[in-house]
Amino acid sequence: MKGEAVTLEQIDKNFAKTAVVRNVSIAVQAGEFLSLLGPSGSGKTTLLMMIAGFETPNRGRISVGARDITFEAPNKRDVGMVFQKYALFPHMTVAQNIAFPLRMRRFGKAEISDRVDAMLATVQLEGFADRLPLQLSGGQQQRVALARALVAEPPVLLMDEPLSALDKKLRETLQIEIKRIQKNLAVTVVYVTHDQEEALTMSDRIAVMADGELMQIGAPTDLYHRPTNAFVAGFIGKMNFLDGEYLGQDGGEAVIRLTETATLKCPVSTVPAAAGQRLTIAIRPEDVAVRQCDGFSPQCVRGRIEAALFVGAAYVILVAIEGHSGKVLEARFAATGGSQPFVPGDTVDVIFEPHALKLFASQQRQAA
C-alpha cells in the first residue's frame, strides 16, 4: 500500500443559497496524516464528502495523485472511508465485513483470505473473524471498520469522526494505534474532528477552518505556538484573552497599556497595529506566572485569586485581573507534590512571559 497526494484547489459548495465551503485550498502530501479541525458548521465534513464523492462542488478541482476525480462517482476513486457510525453489515461476521470490499472487485478467494487475515493481524483482532458485531465492543467494531476501508489497499484514507462515540480512555488508546496503523501502511488519511486534542496527537499537519473557510494549516506545534489568528489561537488548546492598547516602542521593545497602571513588553515584530490602536492580547495559562504580591515586575499586573483547583497534574489558577472588570484569567502549573500555595481571595502578581505573547487585531474573530 502507498499514500497518494490529495489536492484540493479553490472548492466552493453551496446548499441553496448558503456558503458551506469558500475558496479553500488544501494540498495533502502522500503519506501524511492531515486532520480537518473546526467547530460544528465550520465546513470540515462537507469537505470530506466532496472528496469521498457523496458531495459535488459548486468550484474547484479535487485530485488524488495525478487523477482529477472532481466529477468521477464514489465508487472510482480508490479511496477508503471510515464513517462516524461504522456501518458494518450486522447479519455477517467480521471476516465477511472485512472481505466485502474486495467481493465487490470480484478477488479471488484465496487473495480474499489472505487479505483478511493479513487485515485481522494488522488491527489486532486475530481470533474475532467468525464473530458477529453485536458481539464487539465499540473500540473492536471501530478496528473492523478501519480493516474494511483498508483491505481493498487503498491510497487515501477518509474518517469522519470515527471516535466520537467511544469513551475517553478507548478514544485516546485508539488514537496512537490508527496513527501506528497508517505510519506502518503509509496510507494518506484525511481526517474529520472537533476534538483538538485529538487533531494535535494524531496528525502531521491540521487544517483549522471555521465558517466554511480555512483558518490556518500547519504543523501541531505551529498552530499551538504561533497562531495566525486570534481564531486559531483560541480553538488549539487553552488560551487567555485580553483588551490593550499599543502606546509605541521603547529601547527597541512593543509597550502595550493593559489597564490604567499596566503595562506589557514584548518584541516588536508581534504588534500587527500602529500607535493608539486596540489590540487583542493572547497567553497561554502555562505562560503565566502568579507570585504573592511584590510590585517588583515590569510585566506585572496585580490580581486576585478567584479559585484554586487540583486536577492530577497541575494546579490551575483562576485569578480576576484588577483594571479590567469581570475579566478571569488562567494560570497552570505543575502539581510538584507541595501544597497548593494560593487560596481564594488572595491578592496577587500576576506576570506574562512577554516572548509568549501574541497580539491580534480587535476585530479578529475569537473562538468561543
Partner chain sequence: MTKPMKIRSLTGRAAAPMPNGLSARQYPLGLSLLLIAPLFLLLGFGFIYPVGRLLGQSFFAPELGLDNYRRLLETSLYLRVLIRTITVAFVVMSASLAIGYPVALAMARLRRDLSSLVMACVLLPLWTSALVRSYAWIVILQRRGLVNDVLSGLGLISEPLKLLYTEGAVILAMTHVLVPFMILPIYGALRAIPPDLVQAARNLGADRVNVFIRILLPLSLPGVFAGCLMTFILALGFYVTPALVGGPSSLLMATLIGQQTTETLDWGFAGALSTVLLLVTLLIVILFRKVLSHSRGISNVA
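Because the structure is predicted, anything quoted here is derived from the model rather than measured. Numbering follows the first chain given and starts at 1. In this text, the rigid core denotes the largest set of C-alpha atoms whose superposition between the two forms falls within 1.5 Å. Compared with the form predicted together with its partner chain:
Here T228 does not count as shifted, since its C-alpha moves by less than 2 Å between the two forms after the core is aligned.
Once the rigid core is used as the reference frame, the Cα position of A129 differs between the two forms by 2 Å or more. Core-superposed comparison between the two forms: the C-alpha position of F89 differs by no less than 2 Å.
Return the structure block for the form predicted together with its partner chain; the form predicted alone was the one displayed.
This part shows the chain on its own.
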C-alpha cells in the first residue's frame, strides 16, 4: 500500500440552504497526516463525510490521486474510515469484522485469514479474534476499528475523533500507536479532532476550520508561531488580545498606542490597518514579561496584579493594564523554585517583547 494525495477543490456544502462548508480547498499530500481542527459545528465531519461519499458537495471537486471521486459511490472509493463510536458490527467476531472488507472484495479464504492475522498482530490484538465487540474494552474496540479500516490497504484513511471516547492515558497510547501504524503503512490520513494537543503532536499539517471556512493550513509550529489571523492565533494555544490604535511607521517599526500614556513598537512593515485606525495586538502569555515597578522602560505599560496562580510547571499572573479597558492580561513564566514573586494588588511594569507581538485587523473573528 502507498498513500495517495487527496485534493479538495473549492468545496461548498449546504444543508437546507445554510452553508456548512464554504469554499474549502485543501491539498493533502500522499502519506501525509493532516488534522482538521476547529470548534464544534465548524464543518469538520461534513468535510470528512464528503470525502467518504456519504454527502456530496454542492460545488467543487474531490479527488484521490488522479481519480475524481466527487460523485463516486461510497463503496467504490477505497477510502478507509474509522468512526467516532467505532461502528463495529455487533453480530460478528473481531476476526469477522476485520475480514469484512476483504470478503466484500472477494479475496480467497487463505488470503483473508493471513491478512486478518497480520492485522491483528499490527494492532496487538492477537488472541482476541473470536471475541464479539461487546466483549472488548473501548480501546480494544478502537483498535479493531482501525484494523478493519486498514486491512484492505486503502490509500487514504479518514478518522473522525477516533479517540474522543477514551480516557487520557489510553488516548495517548493510541495516538502513538496510530502514528506508528500510519508511518509504517505510509497511508494518507485525514484526522478530525477537537483536541488541539492531539492535533499538534500527531499531525504533519493542521487545517484549522471555523464556521465552515478554512482559516489556515500549515505545520503545527507554523500555526503556533505564525498565525495569519486572529482566530488561529487564539485557537491554537493561549493568546492575549489587546485593543490598540495604529499611529504609523517609525523607522520600519509600527507604532501602536495602547493607552493614553503608553505606546508600543512592533517590527513589522505590513500592518492590517491604516494609520489612525484601531487594531488588535496579540501576544502569548509566555512572551509577556512582568517586573516590579521601576519607573520607565521601553515597551512597558503600568499594570496591577489581579491574581497570581501556581499551576505546577509555571506561575500564571493576571494583570489589569492601567488605562486600558480590555480584558486582563495573562502572563506565564516557568516556576523555578522559590515562591510566587508577585502578590495581588502589586503595581508592576508589563513589558511587551517587540518580536512577540502580532497585529490583526480589529474586526477579525476571534476564537471564543
